[in-house]
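First comes one chain, alone, set out as structure tokens in the form predicted alone.
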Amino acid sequence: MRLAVVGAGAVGRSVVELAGEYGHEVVAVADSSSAVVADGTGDRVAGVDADAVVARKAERGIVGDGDPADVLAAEYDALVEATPTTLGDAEPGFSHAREALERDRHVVLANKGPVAERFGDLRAAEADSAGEVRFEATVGGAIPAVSTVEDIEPGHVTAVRGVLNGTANFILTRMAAEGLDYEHVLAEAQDLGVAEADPAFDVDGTDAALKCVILANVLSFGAADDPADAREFTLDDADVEGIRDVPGSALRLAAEDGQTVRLIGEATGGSVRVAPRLVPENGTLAVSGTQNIVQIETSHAGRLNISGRGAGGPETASAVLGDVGRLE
């Protein structure tokens, strides 16, 4: 398959690297500022020099010499949509997935703003066009909890719950491990490059509260006979407390009673909370270090739980390819 992917960051330039491996063809890539697209038209078109746009953004920080939004109009059959997350109107990752599918093209997206923000716009454009949407990416990186929820399928999924926030299961697990209070542990994060210089995103439970709303979406539009009769989810409609306030005291008094804290996110088809919990110290929920955990209760099956890296240029990178791999 022929993608074109807009953003350029860790995630951008791993598909761009990988694609090939998977079959995949790259034939048009853009950053912010720039953009290369292959020579050629139609099944004439062959991909870019994948090491060659890597590169250039490595030493030059563009990608090429093009404008990006020629991008968009090059000649691909999925459009991998990895800029930065925004939240609000989630632009400009909202109207480069609605003009793939304008087009009747594919979209595959590792930015979560659309799916957070505008599932149910996201959804109509879709319901227009020829292309269709996928989103793996978009929750616990390499870990496959939307497919699974489909593949069981949503009607026949209760809850969904997890650790979906690695830089504060990093910090939660060494305030733990070492009796360190959160700002020390904070620092430390940062120096370890696993925080960012501002981690509010992270630490406030923003990201595994965006994570739970593109979960409830999917539960309740999944379980919808009408997408018209779906509740929408956004991020307002979250219930999310972070980890700053949680004390090392905390988790030395839950030791005791043989229970650790962590960051839990939890998505139903009417309800999204994020927050800090007390969960068994040797329990399933209690993953460490940066690993994430999806826990999904089941009508029939009971409790699934899929654990991985939920975060990486790399790992982000296999479930967007592994999405390319379910449009074929």
Given for the second form:
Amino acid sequence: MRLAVVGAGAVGRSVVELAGEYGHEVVAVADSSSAVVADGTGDRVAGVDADAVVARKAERGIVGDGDPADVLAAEYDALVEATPTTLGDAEPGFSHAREALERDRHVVLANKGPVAERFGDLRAAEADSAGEVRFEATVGGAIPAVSTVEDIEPGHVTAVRGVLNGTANFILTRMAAEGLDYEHVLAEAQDLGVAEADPAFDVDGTDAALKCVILANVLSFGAADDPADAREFTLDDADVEGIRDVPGSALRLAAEDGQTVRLIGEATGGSVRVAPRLVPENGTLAVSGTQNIVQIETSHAGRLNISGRGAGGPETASAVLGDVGRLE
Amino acid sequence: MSDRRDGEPEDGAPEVDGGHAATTPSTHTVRLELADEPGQLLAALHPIADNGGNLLSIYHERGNKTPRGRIPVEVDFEATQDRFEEIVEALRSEGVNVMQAGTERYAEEVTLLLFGHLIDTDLSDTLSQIEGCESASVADVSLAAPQGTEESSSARLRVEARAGETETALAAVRDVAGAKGLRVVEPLVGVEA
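The block above covers the form predicted alone; next, return the form predicted together with its partner chain.
Entire complex below, previous chain first.
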């Protein structure tokens, strides 16, 4: 497939680098201020030079000399939307996706905004298009959460829960292991590059909540006979508590009882909740460090657990490219 | 305030475990079998009240009969362990058939954490308020206040709930904590390991 990649952060760059290995061709790449579009038209388009794009981004902070607007108009089969997640109207990600759908092209999202904040609008745009929307990379990085729920069929999934933010999980794991307080461990996580300079999105539970909102939308729309009847979730529908105030003493009391604390997100077709929860110290949900886990509760197949890397460029790009493969 | 609820640290001791004491009243359930005749229920309740039992509820299953054709009655009351034994003895000496005694009224148990300004917001009062909820009883409290009483501290609570009422008990804890600006770390109920 011919791919246009919008967004040249860790995930976008990894998609550009790895697409060839998966048998796809990148024909256009844009970041917020620059672009490169392959020469030629129709079947004679040769892909862009992936190494050169990545090198230019690293050295000069641009992907090419073109105009980002040209990328959306390029000759591609699937648009990979990997710009930073934005809340509310989910722009510009949402418009990028809609524009591709209007041209009957497929859309693969790594950006959580459009599926968390405007799921209904996106599904409506998809319904009018020959293109399809996929978004595996938006939940749990490399973990195939969305496609597993789809395989089981959303109507037969009663709940999805799990640890969906590696930064928060790293902090809780270190606090419990070292007996340190939140501030100490956060500073360590920032030094290691596990936490951002402004960690709010991760430690306040917003990122985990967005992922759970997306899963709730998958369950709700997937189980409805008519999408018009499905309940749509946005971040506002989520009940969210973060880990910022959890004291070290709470983790010690939990450990005395053979338990620990994890930031657990839960989604059903009717509710979304993210909060620090007590879980058995050696239990399935108590993954350590930056690991994520997704636990799927089913009507007829018991419980499924999938753990793995929930973030990272190549990991998330593998989910993007998995989606591209499903479109063929 | 009963001492089992009192989790406040002693001088120099940063962490104190709570525990049951024989002198603390707790809730007991007795299941009685009464003849279907006037005055039988009242006769059965006297030995409880007369021996210091504090009646909480009476469930009179009139539509139901035991295999011996009698009416089963379930009585909940509060009493210390010693008094409870005296009550059961008194019931039996009055000729009341005690089918079952001492069964825990609280069938489910959850552990949760509370954190925040636990001591400044009166931990004893917090625990009493939780106990005030029909569904919940605090069985055990462990407190950790490593930075003294004025900083944020944590407590681990073992809460007993009536059968099928764990969610109600947790909601009660959430309400009490919320009103005092405390945070609750709840268990994942119904999810094993």
